Structures are given as structure tokens and as C-alpha cells.
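Taking the form predicted alone, here's one chain by itself in C-alpha cells.
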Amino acid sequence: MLKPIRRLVAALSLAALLGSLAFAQVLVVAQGTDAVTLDPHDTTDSPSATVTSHLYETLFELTPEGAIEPRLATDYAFSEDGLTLTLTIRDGVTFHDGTPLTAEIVKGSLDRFLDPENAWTFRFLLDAVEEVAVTGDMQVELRLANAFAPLLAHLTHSSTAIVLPAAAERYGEEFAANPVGTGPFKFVAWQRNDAIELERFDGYWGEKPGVEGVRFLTVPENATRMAMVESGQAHVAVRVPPQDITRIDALPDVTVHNVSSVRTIFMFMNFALEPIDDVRVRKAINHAIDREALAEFVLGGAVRVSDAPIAPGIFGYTPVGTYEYDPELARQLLAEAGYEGGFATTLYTPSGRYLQDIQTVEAMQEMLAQVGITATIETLEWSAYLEQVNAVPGESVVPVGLLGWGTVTGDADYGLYPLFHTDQQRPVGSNRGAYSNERVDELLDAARTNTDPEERLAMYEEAMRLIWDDAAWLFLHSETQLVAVRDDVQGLVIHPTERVLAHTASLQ
């Protein structure tokens, strides 16, 4: 706990920041990047999902332990042929504007998500749904084109959250900054690249949060985030730099939490650009990187070197190999590809988005130089970075870019299909490198419609081995979450899906 004088100073220093909400009742979270949008259907990044998860709710939720539990749906049943999912909608739920939740609203929200004209990036989550039908005041049916094994898991994804269609229509393009959900907090204000302020929704159907509000601060600089949690200007600070873990954790009133995640960190490689389109070059880049050194000396042992495109703990994970650090082999592969003297390229990275992101790319720059690859580094703020890496193949100027992907449904379909299927190349999905392998497509398609777990596992293993052998990415590591939390915070959930959740939080 803060000493009385320090508590007073901290409270006074935050008064201007928190407006009408008292410091003692507002949980302050220092994030590395701002949200991009507060429209859940358009959300593709975890900083945005962290905020929208306080404002909106999904039909089902994935618990921190990996179980799928009902949320806005209270019951469900599949037909014998697996082509119809009947959902019972929770009664007594209201939106932040007082509108009661009904089956018609659920249908309207799902129809909005599925509408091809909206072209949501994550539409693939539910693209097996041909029709949503209202069969009662509080009952809907999801009618499928084919059996769809990951359907319940996909209905836990924050992007499938139930929105109020009337509000989306009323606000139009401004809905992204005027959210209206059913979650335990409601929207107050958003100062771009500064702060997002939420307040407790007293009409919430479930257990009320123990804080009056949550304020998400955008603080890209590691040192500033750590200073804020150390001084009491923030209760929570994400992405503690490895070199600061011991010092911050030794403070009398702060604890550093190390929580596993489902996030894989990688450098995507653009198959539409030379020389990246040559598999020998991609393999050379992989063999040029000493991942163990990155893990130990740059990331402080807070990561696990990747041995598959997805992380352990996800259904479908199987270790498929490693790219050993071998500079001599890297130089040999470059020579075979016609680049005996090396070549020049650019490494793109966001700032403050991932653990030690800039430091990681700087270390890789030095390693690549050892095999003759001269790399310059381009660093961008998160939203500007996304604009660059989301360009369509043929227009993207990003040859190699640092990204992360959290398989937040717990199912390999979400960790592989949107990133490696040919149909998911930009602008439709998240296959930013324009990777394409016909056999991989066949396997990923088959695994979606096969309801036999063992057969799905075998399909994912074969697909991942092909992806690995194609050197589709510069494979790096699985990230753990290093979060500094002041000891007066109780009930905070640091979810494996890389969301800090205040639903059950209180301040002592």
C-alpha cells in the first residue's frame, strides 16, 4: 500500500487526468498503444479488443483456463447433422442506452458481422453461417452451410460481440468512436493517442465491477509506463521490460505478473517482393537469426522460442521443428539464390506494441548483417504501422514486418486459416505476406469442416510442417505477458488472450 503522503500526492496528480471520476475509484491502465477502433466487428488488434471487451459481450466466452462458457447465450444445442446451432439468449440484459437485448438484436448484430459489404477482416470466423433466424423472443438459430468444428470457439472471439444495430446505424462511420454495448462498463470519452475513459454501467445484468471506472492511457515509452506504475500514476502497466522486472517487482507496493499467452511473435515476409519470393532467401533469413540469444539477452528469458506457427496450449499445436542458428548455411543459401554478396532490405516494426519490439528488430539487424543482408529499420506508431502492413499484395512496400498473433479462440483454425490460407490475403484477411500453398489450403479447409478431433490434429500437423518448410515467416517466439500491478488492485484478470480485464477488479 502507498504511504499516506504518497497516496495524497498520487491522487492530486491524477485529478486533472481523471476529470469527474475520483482516483480512488478509477483503475488506471498504462498500455503501450492506443486502440484503433471501438467497433468490435472491425477490431483486429488486442489493444482495441482489451477496451471493447469492457464495453461489449460475446455469446460465449473463453475462460483463462481455456473453457468455453455461455455469456449472452445461456444454452445451446446442435442438430444431429451439425448444420443448425440453436441459441437461447440471456434475458434481462440491457444495452448502455437502455435498450433490452432480444433475439432480433442478436440476429441484427450477427447479420452486420456477416454482411460481405462490410468486409470485416474477421468475417471468416463465422463464414460457415448461411442464415441467422429468429425462432423465439429469446432464441435464434445459426444455420450452417456445412459442419463447422470451431464454431463455439469462434463465438468467444471479441470481434463477434453483440452490438446494437440501431446505434450502429444512427452513428454510421462514427460508431467506431461511440460504442453502445451490454458490458460492465460504458463509454465516456476518447482522446486519441492519449486516453480512453470508461465508467461502470450500473444497469449491468451481472456482478457489478468494484471500481467506478477504467482509464486506458496510451504510453508507448517503456520507461514512462514503469515510472507511472512505480509512482502510483497508474495502477497497471503492461509489457515490463525484462531488465526492469527485478527492480519493479522488488518495490514494496508493486508486483510483476508473468502470465502465459496464446500469442506468437513473428516477422511476416512479403512473397510479392524480390528477393523474399525465393524460398532460399527466406530460409537464409531464418538461419541467420539466433533466437536463443534474442530470448535470453534481449527478452530476458520471458519468451519461448517457436517450434510451430502457433503456441503450446492451443488445440492443434504440434512442434514441427526449428530453424537452427547457422550463419554459414544462411550465406550458402543466399549464394544459391544468386545473392552471394547479400542484398539490402527494410525491417518494419511498431513502437510499444510488443515486448522489446524495437530492441528485438535492432538485434536482428546486426545478425542479418553478419550474413551480408543490410537492413534498415522503419519504426511507426501502431495505427500508422497497421496502415502500412495491411496494404494489398503488389502495393505493399513492407518486405519484412514484425507482428504478433494471439490465437484467442484456443483453436488452431484461428491461428492458421487467416494467416496462411490463400483466400485470406489482404484486403480480405490477415495473410499479409501473400503466402499461398495449395495443399495447405486443402488441409485448412478440411480441418474446419471435420468434427473428429484426432483427424483435425493430423491435418494441422501436416499443414504446419508445410508452412514451416516454406519459411512462410521469420519464426521467432511465443510471448508471455509481463504486467506490473500495484498491490492495492484486487481481482484484475490478466487473460491469456492478452487482455487486461477489470470486470471483477477493485481498489483496496
Second form
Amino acid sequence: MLKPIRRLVAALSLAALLGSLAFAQVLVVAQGTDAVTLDPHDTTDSPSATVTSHLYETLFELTPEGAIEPRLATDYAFSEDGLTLTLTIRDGVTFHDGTPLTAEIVKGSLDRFLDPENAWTFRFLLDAVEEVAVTGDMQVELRLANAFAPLLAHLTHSSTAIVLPAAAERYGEEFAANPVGTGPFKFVAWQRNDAIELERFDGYWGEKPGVEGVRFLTVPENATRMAMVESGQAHVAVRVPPQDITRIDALPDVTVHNVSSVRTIFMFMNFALEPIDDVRVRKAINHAIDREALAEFVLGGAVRVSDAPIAPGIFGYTPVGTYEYDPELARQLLAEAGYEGGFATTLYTPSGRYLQDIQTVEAMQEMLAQVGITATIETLEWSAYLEQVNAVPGESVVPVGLLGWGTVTGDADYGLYPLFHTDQQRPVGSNRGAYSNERVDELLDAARTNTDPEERLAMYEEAMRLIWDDAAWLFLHSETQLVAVRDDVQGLVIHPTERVLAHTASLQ
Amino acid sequence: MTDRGEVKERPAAPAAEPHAQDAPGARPADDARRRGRRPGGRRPTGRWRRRLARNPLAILGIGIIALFLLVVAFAPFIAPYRAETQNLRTTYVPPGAGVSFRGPEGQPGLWVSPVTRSPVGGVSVDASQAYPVRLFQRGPEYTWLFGLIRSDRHLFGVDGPVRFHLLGTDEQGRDLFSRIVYGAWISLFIGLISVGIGVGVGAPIGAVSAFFGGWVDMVVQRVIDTMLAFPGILLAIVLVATFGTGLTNLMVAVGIAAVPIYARIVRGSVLTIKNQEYVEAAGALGRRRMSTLFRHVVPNALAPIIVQSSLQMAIAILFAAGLGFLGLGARPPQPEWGLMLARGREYLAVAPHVATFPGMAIILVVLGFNLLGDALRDALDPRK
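Show the other one: the form predicted together with the partner chain, since we just had the form predicted alone.
Next comes the full complex, and the chain you just saw is listed first.
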């Protein structure tokens, strides 16, 4: 007699438990690639940065509109000579383990980031900082070797986030998988290549998130990712393939958001190889490409054709020109350079790393064939590809290679200096085509140390014009982010730095 | 060890009609014995052909392969366009878009109207114009027979400034039918080269191993065991990943993956043949062992090689498509079927035809070779 009742009770409580799970307000975000690390200092890719941005905070924050706002710092002041930055640290901030934030911790975190022994890839962001000094309970001073204009912008970079040095010490190597930050979400679990789970941090100093947690799923297949957002298994799916935009957007409860991005897509040209070293050849290649057609038909209108080496929305951006699609002019330039009959070359591209990467290169191959350039395509898996393009000049066999660069600090220094300065040729920087122009070097150096925004703008404009006229790259487009979001999600921020942020999100 | 050669050792019958004309001494006894067992079996060569012709599946297989060879031979003529010609304004147009069976004034025939498609706007047909599809229409110029013949006549084409896409277009606006037709050559080539490597390397290894026996056999067979321990496709993937991607490496890799199979089959056949009297006779007459092996033994072990080669063609084409699908084989824009299938998969939700037709082409050709291989095996089976 009792048995059925007990069973009923058990069934009901199970149902109640399942019900509460189903209604738990967890935002599910489907990303294309898993995070590489959750140690913000070691982060170099946007999928990792997306997750660390929920767990950690930076001293300053770059708003989606491009303004720099205080976050863990409440106030700042530069000294007269611009060599000292005094920061006031926010009161009442605690880490996920309960440790309160202090000036000591900020110094410890910055020292960890700057420690040459750690050799973080993005250490260069702050390499103007010579010393970090604690000057009060809640005050630190950054002492610089030289005036460094983009300093505040660089302090918004997710790689400079404030970590708890004690936790970093305690976990050692394991810190990458055991994050302890001050962000609005705290870490729960990470199944590699599957899911990362975060839950709301109730001790957060600021406005608490509207969702109880965030789950980041790794779904590399485009079609699967789209099916998940269609069926409601995910609330958000990044990187909608262009051919699916119309179909997904037409669904009654899903909207495709088209948000600008600071990522520029280009093909670098190797100045150490013939015939690419001839400016007429580089210009011919630039004139041979019908970017408008690529943008519309291959990329589904999800890009903006480049008119400068950096994208709009970045400090320092000025449109500096266009390379009109003109196959006739391209042929003429090739003839002037002594290649009437064209020449053979190889286009290197990763496959699946950027929006429609291989499709874009394939379309370009045919456009180049129209002006007599016979190009073969070499596609490599991402890490093998990086190995090839990262070879030092002279050893690199890559004449033309597709890459993207996200200027995530929102400042032209980050978008130009590592890519075009002579000192940044491989093996140290990202100037993979071995581009070198003395005047450009001078301008980029001067603009780094000048603190007058007007003068910096003028310098960047001149530098970009020179780079443009040298046809240093095959300029292509800046990506926009196509993110499919279910309509029951409110307040989600799709940041131009390619991060989907759930800080203010809620579910209806 | 012998259990693996079991299937392949069956068609060892040709020993009944040895190609060993200079060993007459061995014949009477041997012949008599065999005749007793298989009445009327004097000329099995004629019989297997008859058996093959009576098998409807064999005819189907041969038909498919004949069609495939025809397509390969006349590809530039059959394909209305070049395989690489893109048109970004007509990407992944479905088959049949803009096609009608009646002209503007009601004329019968196949008529084509201009079609454009953008990823955002979808397909739009300009019905105000229509042009007829004609046989032996002029189109893009091509050369044939290694440049000997130059022509611009195609099997069919549109008489007008539009393109007719029998199977629709792919994501670069290329004619899918033309790509599949040109891609047939790649598949055949991969099959032939791979089988060639397999036979050319595997058969001698197996023959020598079996004929000489002893420690030679021991060493060779252990190496073969090691190679057989890897599934063929895995072996091919490892080889391509090690030596780099591309069609040439792919063909060599698939060929190497076939080597141990041939070595095993030929070893099995040779083991049964080498003890026949005519082989002993050849030895007794003072022929050198190597010469005996290749004059008398190998020709009699051909049947299982032929059967295996037909099946191996199918396997090679499938492996190549698989590796192409994984991005380890052909490079874009080569119209390799596996690569086309892989790329088409991205568009499955909006344009299923881009993946479907290359997939069907693979299935059809693999089916053809498999049917022929099975039928050959049945026909050459001495126990039937």
C-alpha cells in the first residue's frame, strides 16, 4: 500500500528536480573552437578571451562603442611628463575565493604579466612599463620607460586582466584550468573540446548578471552549430555561415545579429620573394581582385571591403584609398614589371579558420587567372599553417598568405606596429611579409610615444597611406560578426573584439 | 596466416591449362586427373566469359564502368564548360532553375533563362529571355588527345548568352556536371596508379616470398603482417600525412596500402602452383628458379590478381575520395569527387545538390567495380 505512494513521491520530486534544472537560467553559447587556456595572461585567441572575460576583469574596459571606461581601476592620472600613471583601485572587489582586491594584488598580477621569464605572447602590450609600485592601500603607480600613448587602451586588453597571484602560485601549471578572478561569473567545470561551465558569482561588486550561469559549448561544425540554435539547444551560436544567414534569420525565434568587428582579413605578401618584391606586381595583384563581388557573393555581405589596413572603429582609422577592380590595369602593371605573360605563384590559406577562407581564396585564384597569374592553392591545417607563415624572412616559402588580425585594443598601435614595423619581422613579431619602410617605422615609433591624439591620428594616417601605396598586403576586408541569437535572450553584448558577453544578459 | 589467403586461393584453377608449353611431360597425368573431376572442363577460359555474360549484375557493372571510361575519354566534349570557370553571381543554383520545356512561343525542347543567385537574395530567374539547349553546340574551346585535337563542339550547350547547368552549380558558381565529368579522370587515374603500384610491388614480393620459401618467406611475411595490421585507409592517411598532401602522394599512399594485400594473394596462389608437376618439370629441365617463377608460375596466378584489381579499383577510388574529404588529397580547385563532397557538405541545408551529385558519382563507380569484381570472382571460381 505504501509502496505506490512512495514511488509517486519519488517520481514527483524527481520531476520537480528536473523541472528546476530545465528552468535554471543558464545561457548556452555555441562557439566554433574551444578555449585554449583560461589563464588570461596566456590568452591569444578570441574563444579563450570570451571565456576569460566572464571570469576576470581588466583595469579598464573598452566599451562596444570604443570608449575606455574604468573597471577595476576607478581613477587614473598621468604625470606631467607622461612617464607615470597613477591608478586608484576599486574598493569592495573580491575574488571568487573571497580574497579582497588590493593594490598589492594588482601589482602582483601586473608583475606576473611583465615577468620576462613567463614570456607571454602579448607581453609587448605593456613592455613600456618599467616598474609597478604600490603607493597606497588602493593605489599603484606604473612607471614607464618612455611616454606610451596606447597604455590605457592596452590595459583594456583581456590579456592584461588582474589575476590572483597567490592562486596562480598555488595551482602552477594547473592555473590555466582553475581560474580565480573577480568577474561576474565563477568557474565550475571544463571538459576539453566539449563544454565550459560558469555560474553567477554572488559576491560580485557590480551589477549581478541576469542569468544563473553560462555554458560555452565547442561545436566546430557550422551545420551542427546552426542546428543547435535552431532547435533551442543553444541560445547563441557564433559565426553563422553566409549561406545560412537568410534561412536562420527567417526562423520565427532566432535573429542573426550583424555586428562590426575589429578583425581585418588580408593576404600578406612576402617582400623577400620574387616577383612579389616588385611594387608593380603587388599593385597588379591588388587591382586584379574584385572585392565587392567577394564581399557580396562569397561572404554574403558579412564583411566590409577594406579601405585601410585597420578597420573602422579603431582609434587611428582613416580611409586611405581603394584598389579598384581593374584587370586591364593589373595586366598593364604586370607588363611594366616585365611579366606580360603573368607568372606562377602559390596562395597559402588555412581552412575553416576565418569566415569562408578557402572559398575566398579559391574565388581569388580565378580572378588572378584572368590577369595571367597562375596560382595554386596550398591549404593547411591551422597549426601547420602557422608554422609555415611564421618562418623567418628568407626561409619562408610563402609568397602570399591569408591571415586575419583583430585590433582588440581599439588602438591603431596594436593594429599597425606588430604588423608593419621592421623590428617586428619574424621571428619576434607578426610582420610576416618582411615589410620594411623607414618612414613608416619612424611614424609608428613616434605615434607610440606621442600623447597628443590629434598628432597621433595624423601620423597613423601618413603611415597607412605609405603602407597602402606600397601595396604591402593584398588588402581584403574587415569581418563582421554574424551571431545567431534566440529571441528569448535579452541584453547580450556582442563586442567588436569578437567576444560574446553575458554580463548583462537575461533569459525571458 | 593461411586463413587470410583463404578467399584468394580459390581461383587457383588455371593450373589445369598451364601456360607452360615447354613442360609437356607433366601434362597427361595431370590433365587426366582434372578431366575426371570436371567433365567438359577442357577450356575454362571460354567458360568464364560465358559465365560472366550470363550474370546480369556483371553486365550492369561492366555497363557502369564502360560509361565511366567513356566519360573519362570524352570529358572535354561531354562537359559543356571548363571545370574551373567560376561565376560568383550564380553560386549553388539548384538543378532545373531557369529551365523550361517550352520556348517563349511554345516551341518544344529545353529552354534556359538567365538565373542569378546571391547568398542573401536567393535565386531569381529572368523569364523574359530564354535560349534553346542544343546538341553539338559550340562552347568553350578545348584540346583533346594531349593537344592533338582542338575543338569547341560540346555534346550539348545553350545557343545563347546563358549557361545551362544540368546538375546545378557549386559554391563558386561552377557547373557541377562539368566538374563531375572532369573529375572522373582523376578517380580513374587514382585507381589505375594505385592498383598499378599494388600489383607492381605487391605481386613480385608475394611471388618471390612463396616461391623461395624458407627465411625469405618468413621475413617478407612478417613485414606484410605488420602492414596488414593497419587498416588500409589508416595506412594511407599516415603516409599522406607524413609525405604531404596532394594527388601524387595520395595515389602512392593508396597504392602502398594495397601492396600487402597483393603480396598475400599472390603468395597464396604461388604456394599452390609451385608444387605442380609442370613447375617441377621446368626445374628438372634446368630452368633457373627466377625464370621458372616468372615464366611458369606467375602467369598461372593471374586470375586472383585480376579479381582483386577490380575490387581494388573500387577501394582506391573510395580511399581517395575519403582522403579528399579529409582535405588530405586533391587541392582546390581540382574537381576531385571526395573534395567536392566535403565542400558541398557545408551547404547541405541550403543547396543539397552540391554534395549529392559527387556522392552519387562515387557510389556509382565504386558499385560498378565491385559488381565486376564479384562477378569475375564467381566466374573464375574453379569449384563452380
